[in-house]
Every structure is written in C-alpha cells, then in structure tokens.
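Single chain ahead, by itself, as structure tokens, in the form predicted on its own.
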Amino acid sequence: MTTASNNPSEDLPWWRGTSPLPGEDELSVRKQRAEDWFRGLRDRICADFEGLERSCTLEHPQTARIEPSTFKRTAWDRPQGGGGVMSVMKGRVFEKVGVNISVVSGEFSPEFAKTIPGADENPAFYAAGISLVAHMQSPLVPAVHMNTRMIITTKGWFGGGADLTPMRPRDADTQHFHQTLQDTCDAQHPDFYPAFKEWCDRYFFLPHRNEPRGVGGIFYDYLDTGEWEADFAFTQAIGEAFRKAYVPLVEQHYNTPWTDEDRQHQLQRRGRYVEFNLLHDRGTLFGLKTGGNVEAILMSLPPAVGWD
C-alpha cells in the first residue's frame, strides 16, 4: 500500500478516490446526517466529561477547592456562511476543554484553493465537523485531541483522528489508547491503522525541535473509498472509539496527587503544544484562512503554559 502524504498532491493511496458527488438532494441528506452526528457526538462527550468532573474526590489536595464545572456553550455566526457552537469547560478535572462544532461554507481564496482537492476547479466549499482539545488540571492525566470532519468541494471526503499528549508517557496508557483505535481501524480495513498511525506520527511532529508532540494515535484525511456509507460509518466509529480510549485514562489518574515539579513539567510540555498548533496545525490554518471564529480556532491553546 502507498502511504499518505501531508501534501495532497503527492501520494494517492487506494482509499483516496475520486468518487463523483451525488445530486443536490442526496448531498443535502448526507450533509444533514453528518451534522446531526457531529452534534450528537459532542453531546455524548460533554456528558462523559461532566461526569468525570462530578466524580473527582473532594479530598484531592490540589483541586479540593475547585467546584465541579459544566460546559458553557456559545454560538457564533460566520458572515460568509454558516457558523458553529463552542462548548468550553474549566473545572476541577479539566483545566480547560473545548468541544467545538462548526458548519461553514463559502469560497476559498485563490491561493488556498490550490492546496485543497477539487477546489482548483471551483473554490466553493462546505465543511462540517467536531474538534476537541482537553488540557487537564493533573499533570498525570494526558492532554488529548480529537476531530472528525466532512468536507465537500467538487470532491467529497472525511478526515479526522485522535492523538494523546501525556506529560510523562506511560506504556500502559499508550497501549490502551492505540489498541482501541487500532481495533476500530482493523474492523474497517487492515491497511487503515498502520497508514493512519504513520501519518499521525509524521504530522504531529515539531521539526524545529526534532521531537513528536506526544505518543501519537491516528490521523487520516481525503477518505473516499467509493463507499460513502462505509466512510461515514468509519468516521462515526472513530468518534465513539475516542470515548473508549480516553475516558478510562482520566478515571485511572485524576485523583492521584502530583508535585510542583510535575506541574512545572506540564507547563513546559504545553509550550510544545502551543508551538505546534500555531506553526504547523492544518486545522488552525484552515479555520483562519476561511474566516472562522478566532476564539473557536484558538480554543486548543492551554490556559497556562511555560517554556524552558
């Protein structure tokens, strides 16, 4: 199998097809189904995370004085078309977590259109998705990112993934996270996990520091196998797998006390996270280049950070 490249003009793996778009009626149905799914996944993840907030023990020495929190939702409109909803929580388990939904449409700039499949023929686009980043109070609980999306130009495809960023990696945590994602990928096709893991390892890498952002996960884009229902089902499965992969890790570690040294190390590792998101992240670039909500785009940045 040919592995996928970060540059869509380079490698052409078998799952990056050129399926024709359906008629407008069917396309509208697909858009609505995807939008409904992203919103439903948002609701289930928010419920999971609010449950974790409530279950953190009151005796925890570092968070005993912080009240359990809930998500605050803020809707935003995009003048060029569409909008979204930010869901942000700051509490005793999650120092800051955002779970954002967006549904936007419009036209790419001529320069940006050259980098998007199908947009060089027609700059019109539609994009819907969910994006999540969690930064934890405890340095012993990994930070995490997840997103899934559907994009339509003159072509249509799914993308997404999830990756884990522990402050101090634990083999058992890494194994659980990866195995959950691998099981989900393998159920769709045996080529998916090795290709998507390798793409994640290359993508979430800081070249100026010659180091990975975390312990990886999976990353995929331009998913168009020629079977839209199967591609949509896979994207749904990845969203549900994220819940199974991450929630147990929080439950295992969030009540364990930490040291000042642990916290300082956490702040320094967050600095790496900021560097990646501002210098290399394609989602950040896509949002800024398409006139998205700046607060929603930069939701991924941690509330406190340090550098060496």
Contents of the next structure:
2 protein chains.
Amino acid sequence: MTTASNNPSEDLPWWRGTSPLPGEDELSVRKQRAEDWFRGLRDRICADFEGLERSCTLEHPQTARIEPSTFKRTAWDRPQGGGGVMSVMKGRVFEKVGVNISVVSGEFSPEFAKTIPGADENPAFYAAGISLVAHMQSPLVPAVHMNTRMIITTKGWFGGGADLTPMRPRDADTQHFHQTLQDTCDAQHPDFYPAFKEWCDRYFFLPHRNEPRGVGGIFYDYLDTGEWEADFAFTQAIGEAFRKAYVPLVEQHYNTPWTDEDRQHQLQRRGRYVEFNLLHDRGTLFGLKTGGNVEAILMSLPPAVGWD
Amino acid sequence: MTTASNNPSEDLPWWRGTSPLPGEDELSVRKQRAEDWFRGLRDRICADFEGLERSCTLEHPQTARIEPSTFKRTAWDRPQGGGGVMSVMKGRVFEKVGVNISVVSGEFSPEFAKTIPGADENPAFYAAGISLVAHMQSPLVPAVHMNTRMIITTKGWFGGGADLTPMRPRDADTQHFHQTLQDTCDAQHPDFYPAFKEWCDRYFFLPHRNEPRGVGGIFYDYLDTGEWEADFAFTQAIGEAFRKAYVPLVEQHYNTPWTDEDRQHQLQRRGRYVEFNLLHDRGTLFGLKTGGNVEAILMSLPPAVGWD
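Next block, the form predicted in complex with another copy of the chain, ref. the form predicted on its own:
Up next: the whole complex, starting with the chain shown before.
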C-alpha cells in the first residue's frame, strides 16, 4: 500500500502516479514477468473453459449436435512490431470465446501520443496484455469481458478490468460477480473498488441508447502507485478473481434449458454489444485506426446477432 | 445544364456551387415540393416492394411460414425540431427493409458547422430526405441502399445516391445496376457519372478490411449547379432510377433456392455492413452523436448477422 506522496496533480487520484522507470535490465525483467504471467493466465482460463465444455450435460436443440470443443490457437504478427496469439473456441457452452494475448511495441501517432501519459516526450510504447470476450450459447449464461495489460512509455502502468453482460440479469449472479472483484480490490486498497467500479459503469455505457452495456464490474487504467510489485500483484489478483467470479456463474446456469424467446432476446442484446464495441470502445477504434490485427481486434464480435 | 461560371473555387467541381438562396416564399415552395416528392417516392417504393412480397412463389424452409408482408409506419419527433416517418417491412422476400423520410431543422454544433457549406456564418439548417436500406431473405438477392436529400443552410443543395451490396456478386446484376444509374446521370450531364461513381467507391469502403462494402453505385453531395429546378429534377430522376435499377434484380433471383452455406455467407457479409455503418458511415455517426432518433438511424442494421 502506498501513500499519496507521488500524486502528480491534485486532480488525479493518488494511485495514478508517474514513477520513474527502472533501468533497462530491470525493465526487461518486468516485461518478461508480465508476459509470462499473461500467458499463464490465458492457459488457466482456457483450461477452465474447456472443462466447462466437457462438464455440461444439457441436451438442447440448439447445441445437441455440438461436441465439447477446445481452443484453436492462431499466432499473428504486427508489421510495426510484436504480435500475439488468438485462442478461439466455438463450442456447446461457449458459442464463441476469444482469448487474445499480445506483446506489441512501436510509436504512437503524434496526435494520439498527446493523450497518453509519458508519450508526449517520446512516442515509443510497449504494451503486453490479455483480452477475453465470451459469448455463450445459453441466453441464461452471461457474456463476459476481461482485459489486463501493462503499458510502458517513458512511464509505466497497469490497466484492466472485468465486466458482466447478462442477457437476463439475476441479482444473485450480479452480486457474486461484484463481490468477488470487490474482495480482491479491498484486499489491495479500500480506495480501489469504489473508483474502479464507477469507472466501469461510466465506460461501458451506450450514450445513444442511454443504457449500460451490462451490469458492470471494474475498470482501471494508469495504475502506478509507485510500488511496481504491488501493482503487478494486483493485476494478477484481478486476473485470478475473474476466474472465480465467472466460472461459477456458467456452472450455475449452463444446464438450464432456454426458450426461443430467450434466444431472440439474447441476439438483440448482442446487438447492443456490437454497437458499443464499434461506436465507443477505445481499444477497438484505436486498434482499427492504427493498423492493428483486424481478426484479433474484432474477435470480440458475437457469432450471431440481430437487430429488430 | 450549366456552365462552370459559378464555380466557387478552382479546387471544386463546377456543379458544387454556392448559389444565393431565393426569398422566403420561394424557399418555402421549394421545401414543400421536395418534402412532397420524398413522400411520394417513399409510397411508390413501398408499393413496389409489397408487390414483390406478393409475387414471390418460392417455397424455401427459411421463408415458407412467412406470409407476404406489408410496411408498418411509425412517426417520430425530434426534440430539437422536425421529425419523420419510418416504414419497416419484415417479410418473405425482404427480411428487413426500412424506408425513412424525415424533415428536420435546428442548429449545427459550432464544430460541425465548420465542415458544412454555408453553416459557418449561421449554424441553422433544414434537411429533408429519404433513406432506404433493404436486407433480403435470399442470399442470392443483393442488399441495397438509397438516399436522397435536400439541405439548406445559408446555401442549399441536394445529395444522394444508391449502391448495391450483393452477397455473391454477378456481373450481369452489377452491370444493370450501374448502367441504369449511368443513363440517368448521363442524361443530366456527362461529368456526373464518373464523379459520382468514384465518390461512391471511395465512400463505401472499409479501410480496416481494405475492401469495398459492395459493388458501388453513385454517391453525390453539395449538388448546386445554380439551376435549382435542374438539380431537383436530377435528384428525382435518381430516386426513380433506383426503382428501375433494383426491382428487376429482386425479380430475377427471388425465386431461386439457396443453400445453408449461402445463408452463412450472407450473415458474415452483413457483418461487414454493420462494421461500415457503425465505424464509418458519417450519417449514422452524426445522427447518433447529435441526439437523432436512434431507431430511425439504426434501422439500417441487419436483422440477423454473424461474425466468425
């Protein structure tokens, strides 16, 4: 836990610091540790999700002919530097789930650099992270999104979060998801959960519909308390909390039959998801406008969608 | 036909003029004539399309249980001034077709006003028009878009166009569509077709996919040759040409059975349509960001879509 001593401005919260970077050797160690950890989290999540494919016992017309599936991995390169691996599974529980890990580097455009801490002096950046979106066969199982990342410019920080998009929200599910994330945040610092929950609610909102994308979760960025080990540990804890927050919700509902009306409702709700991702999501828009890997960026789009 | 005498700049084509507006009385007459004409075109197109619903004889599993449909009309108001009428039909030939007419007025935001001819001096605007998007049950029948409009700021002009999005392009269809529009343009001025075809190709393009949205058509804006009657007549001619360009394509293919593979391909191609409309279409983005009628603006989105 840190004090407010490295607060760069009265307007910014204490945890949004601008610590000096360590030397090159230590920086390399940090990058390697983060990359290894994102990769390991990817493996654990994929194992969780493949296990759910196998343990589902529901016989339903929509999925009866689909065998329990496994992730297919595809590596991609970014011409400007770096690349990643997409892991995609299309199965009987997960209609489409993508887990992308990436390590990219390059230079921000001058215009974009102005908006990024530490990039105004030097546009060079490094970014490593994991990003996950799951669209479920069952309209009774919530869709989910999780992302954590480490960014380095002339400054360095962590960002991430997880949020839930139920088609038919249930209080107990929402409560479990929020509580799991809150417990993880509270264990780190009491300021985190209120700030990161509010940020999530503000971010995952469709102004043109005047409605939230889902029931929220947490969202954080620019996390630099001055104690890199603690910040990395927090980001790791959020990644693990995601598994505890989400997997039980799948297990609770994946064997419950749904109706055609549930399915139609799900397809319409997914339309809102598409609207958010293509109209508002800054990661999507930034990626597409800067020549990112289109397949990896748009991996988040649902396999089947409808607009009335 | 006009000469280049009112060319406002060496950089702009001769037909992109900045004629003075007439007095209030004449302006009211012009508005009324345009509004009446957009409404009449809407009625003729709806009658065409309802006729196609009735004349289709195909028995296909996807549509066998759907009766020939008719348009349902819904009026909407815009809080800032004006409103419109959406006409939507979901049928056995047209999976979803929307025809929207609107007459709106208000003031552009200062930032937006800078980009609009004649609005820098005074942000007040008037816009009347018709907009149509058709998504077809059959993957063998092209989707289509048509729009024409009259705008008045301290200047006045017409804009519009029509473009075709086949799922499985056929040269004869593309040729018929283009030729019908070209004949109409050529009858007005030989400069029009090359300029408006190129504008369409440039506009309906997905840079992140490096692919066109469809096979094009024409797109024009800021049409002010100095002869209002001629410009109005041209916009009317394009509206009528749209009917001649599109209806025969439906008749040619709507009784041909399609495969599940055709359908899957159609759903994926519609994903590109959504990407264009939410990421790039300036009408959609402007409408959503300025508090337009969400249902009318997003009427263009397909009823069923897929992303692999």
